[in-house]
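Shown here is one chain on its own, the form predicted on its own, set out as structure tokens.
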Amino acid sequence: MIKAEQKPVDEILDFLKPHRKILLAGCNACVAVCHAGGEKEVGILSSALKMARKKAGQKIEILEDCSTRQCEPEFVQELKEKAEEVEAVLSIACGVGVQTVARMFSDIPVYPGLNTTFMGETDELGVWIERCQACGNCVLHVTGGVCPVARCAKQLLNGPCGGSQDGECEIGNDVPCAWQQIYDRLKTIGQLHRMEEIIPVKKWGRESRDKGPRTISREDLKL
């Protein structure tokens, strides 16, 4: 099971500054169970964003939807009609869900509304490709919906290394260079200026597992 927490509203508002019409997309799977991104949270966050923008004298139209699972392309496809009507998508799914939406709707910006914090266990069946390492400080808004922590072999946060050639990573095995993918994605959505932003060093003291299992505690949900 994937666990996540909502990003601060001020941070989300900063992502959305250029946009006047967005799709707020939740997920009824893992993040709904941990009360971070389900249908209820879509409604609450939508109201908070509208009130904040109204207070600032800025209009925003928010379409709301909630997928069965945002990490499954067949369910994300159900968002297509609404996605075609908006300037951007705000996903309150895990980092995997954000990237699935970004890949499927490649011509518009997709922003993360949650910080994915850690993974729980699902045992067996099929094959999966890693897309998120649950580092707890999501930077997908800067990297165009492609995670450099999970998808770059060196976990580089600020651009490619010298080993990237012709769009492929130097480790071989036809592994694509994550930073080439980031560049291509940012160019497609008209946000190449993001390449000039410096992503700060991660605070691994909070995000690493060397202090034992990590815990999210929500006092408002305790009995």
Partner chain sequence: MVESFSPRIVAFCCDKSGYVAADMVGKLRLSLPESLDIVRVPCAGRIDALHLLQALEKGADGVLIFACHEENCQSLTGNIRAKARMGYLHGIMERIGLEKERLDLCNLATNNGAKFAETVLQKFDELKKLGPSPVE
The other form holds:
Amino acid sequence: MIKAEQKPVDEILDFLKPHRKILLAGCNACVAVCHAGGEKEVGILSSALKMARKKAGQKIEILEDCSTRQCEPEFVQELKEKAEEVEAVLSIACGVGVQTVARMFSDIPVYPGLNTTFMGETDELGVWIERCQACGNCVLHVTGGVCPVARCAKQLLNGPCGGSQDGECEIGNDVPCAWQQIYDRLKTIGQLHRMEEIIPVKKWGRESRDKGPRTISREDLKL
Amino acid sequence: MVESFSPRIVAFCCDKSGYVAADMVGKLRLSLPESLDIVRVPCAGRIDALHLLQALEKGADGVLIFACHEENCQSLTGNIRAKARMGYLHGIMERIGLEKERLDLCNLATNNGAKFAETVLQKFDELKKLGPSPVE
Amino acid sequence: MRSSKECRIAIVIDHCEGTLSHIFDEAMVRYFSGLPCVVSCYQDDNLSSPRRLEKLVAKLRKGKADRAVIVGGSPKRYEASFRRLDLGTGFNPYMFLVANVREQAVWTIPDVERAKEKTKTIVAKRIREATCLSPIGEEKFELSKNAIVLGGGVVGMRAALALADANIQVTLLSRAKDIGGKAIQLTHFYDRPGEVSSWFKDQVKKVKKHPNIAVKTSVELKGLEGSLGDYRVKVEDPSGKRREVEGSAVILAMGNDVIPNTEGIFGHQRFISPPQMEAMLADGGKSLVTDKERPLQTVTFILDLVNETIKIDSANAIKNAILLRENHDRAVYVICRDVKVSLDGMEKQYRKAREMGVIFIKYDDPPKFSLVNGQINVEVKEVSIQMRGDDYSLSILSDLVVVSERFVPSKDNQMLADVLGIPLAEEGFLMDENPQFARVRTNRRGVFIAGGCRYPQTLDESLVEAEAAAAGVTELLSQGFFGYDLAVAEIDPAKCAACLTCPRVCPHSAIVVERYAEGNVYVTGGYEKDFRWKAARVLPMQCYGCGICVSSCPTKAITLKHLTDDEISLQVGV
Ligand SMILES: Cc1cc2nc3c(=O)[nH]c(=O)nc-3n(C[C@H](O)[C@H](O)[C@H](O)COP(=O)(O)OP(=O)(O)OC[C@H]3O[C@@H](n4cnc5c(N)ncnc54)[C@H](O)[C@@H]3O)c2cc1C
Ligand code: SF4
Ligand code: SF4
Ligand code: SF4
Ligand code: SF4
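Return one more block: the form predicted in complex with the partner chain, after the form predicted on its own shown previously.
Up next: the whole complex, starting with the chain shown before.
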């Protein structure tokens, strides 16, 4: 799912400079799974920050907590008591969680401790790869389950560019050409004819951000 | 540097090698610094990054991991995990200005009592030169 | 951690046969007694004796204390005795902590006063740690005396016989139509002069007749599931019908596969494989003379083109070279990188071969082959000649060239490795857990490996493994139950994010991720309904308590019962 990695400690230390007591809030969902923002990382980061500040002769007090999912207001609400005690919150959830915290605790600064990087899958323990860019109009049924938006350097939607060589993308670095993968997959599953289907250009609007943040609204679920 | 500075070392010892070697130091009547604290773990892989940082945070001037030789771990990869975790923490320590030398690992076998003592004493001297941990 | 008020600690001073008495003077005992939560203090001269420990436990049970800190030597000194304590009725062995002041203070700090100070620090710390202790129970489950042996080769047969003789019901599964495996092709063993086929046939007969062995042949392995006491092997018969075979333990003896070298010139009829050579010698050498074109005068063995680290080829070539000289008076050359003579008695055989006129030629650059008038010309640069600075090749006109087959892992190895979580060694053979400690045990309790699937080696070596594996199984099953204490890892399903880290890192494949773990119910404020998701679970009988999973879990959902994070944290502090 959402993959992230921790910001360098010195960067975090920099924006925490003005504060003497903070809440370090992790999230036990996606970012825990990629070992960036779960309870364990809360402990590690907290320890590192405290040591650094002690060394600088400017001690910092850190309250620790870890939400079930920081992108849910009810779960973030559980942090309220601690948040009221501190000058600022350092969130090591993904960018979404950071914003939920900022919205819920509107009168104190909230800082991100992670760089939210992409949506991806686990290749092996400790290695994650980008797989989807949330384009808003999935074409995986046409492309044999390989996403051209996330995996082709040029995000080409209708076949490879001229740079595809021996299965590799022209950008090098051993990156496989997504369109070669699409072709191979379609061939294996006997759907090569799909290569001829034209995928139209992405529509501005639902598939992009010119109307502001995209919103999904399910009338049947709303309270 | 204060003359009487005696670095505090926390040594995490794998029960299958390091701890037995530490016992052997005693049997050989070799000396160890009084400021050495031995923490016994069932496998070097048990040692959490958190424990290593905690030791430093709580005032250790140096932390040592005593693990089995590579490819000789009864849990197959415990010693390699420990080494990898140490590498990860070295990165963090560098960024917060803690000398990497304060966290180190030594691979040994049960009968390496002398090596145990030697490693501890070497680290002791090294830390003495380095001075007290800046986070104390 | 319990609030320290509730803890009642007994200090038990072990004088270690008087060696520590100078440390434990009155002042020291007073110091111990004054430490928080300490309610009683006992002294003994040698607690390493199980009998003394039992007596102590009896005393402890009558007293007020609910846990004890032994002040004395290394914990290793007491642990064997702890294990013998009756878990159910006595003082729980996990309510003991050992303050190792002998090795860590008295013996390593020469100055007595300083050693005493260190003793105090160590004990004070242990007392604090003791407040974290909680009793750990034990469990046991029944083990039926049955086992599965996979592979009907000579190793599988020997293992099956050994088990059957120990009154264990064995199901012997084999892919081939009949049991016997590759050894059937052998007629001689280098270290067992004379016919072996009768010995071999006898083995086959014994296996088939043994009342405790059920042989199932022509079955294709489809999967292996379960854990100690409950392994299930899925097999498919030629008609495609699948079924499960159950057993408490499993011995993997699927051997290795071989790929004959037939590429290019090696496809020529004058190139043969070692088993073909064996067969030619088996009929008394008739096929050596009845070749119509010309008698087979010169035989050349080519070694080390493949299987460079395996010693079977050397043994085989030397064995057959001797026979060719001895019984048939043929000219014999053995061309190799290295003669491997590390096998029992091989050194003598090698010498014998040389004395009988077998010519050994060592090469660095692989030999070249060409056809010359129906013969094979083997062109090779002998190392010693090269070292002398000369650069000519020897040319050996051969009537028959014996080229080794490549030994490769059985095609089931990868599947089994994946299913069991057993790592594969470099070449793809099943790796043993730790060559120093146990050659035939795997990282899974109850699964053993022997023979060619572990690593290709000679029959004798493989048979030793077969017996070792059978002994391992017999030992496990002999009591009829498997008892284990719960000093293992435990996962809190409510905290588990099902990140799959722990099942991936566990070296003993002791962790499963269950669809709906029992009690895996997460409820938070604001939600009435139960939240359920997948969670990981440790199988306690598979867990070795190494703690690797604990330190890898990103949500701190795992606890190692006998060494919690709290206990470690208390130890790393001042
Ligand atoms: C893999 C690849 C191979 C190519 N090979 C060739 C080739 O061989 N020959 C060829 O002629 N063309 C090639 N192209 C195309 C060529 O690179 C582009 O046409 C060209 O670089 C476009 O230039 P640009 O300035 O319009 O956009 P870009 O080079 O994409 O520059 C846009 C810049 O704007 C920045 N930016 C984006 N949003 C914002 C914002 N909101 N505010 C501020 N800054 C912003 C971006 O960070 C970026 O630096 C290739 C393209 C790719 C992806
Ligand atoms: S096509 Fe769009 S929605 Fe589908 S995987 Fe790719 S980026 Fe994601
Ligand atoms: S080579 Fe393939 S992946 Fe790379 S830009 Fe071209 S089409 Fe896309
Ligand atoms: S490592 Fe922790 S969070 Fe991940 S599956 Fe195991 S118990 Fe669950
Ligand atoms: S403690 Fe070790 S053996 Fe037990 S489940 Fe964890 S990793 Fe596996």
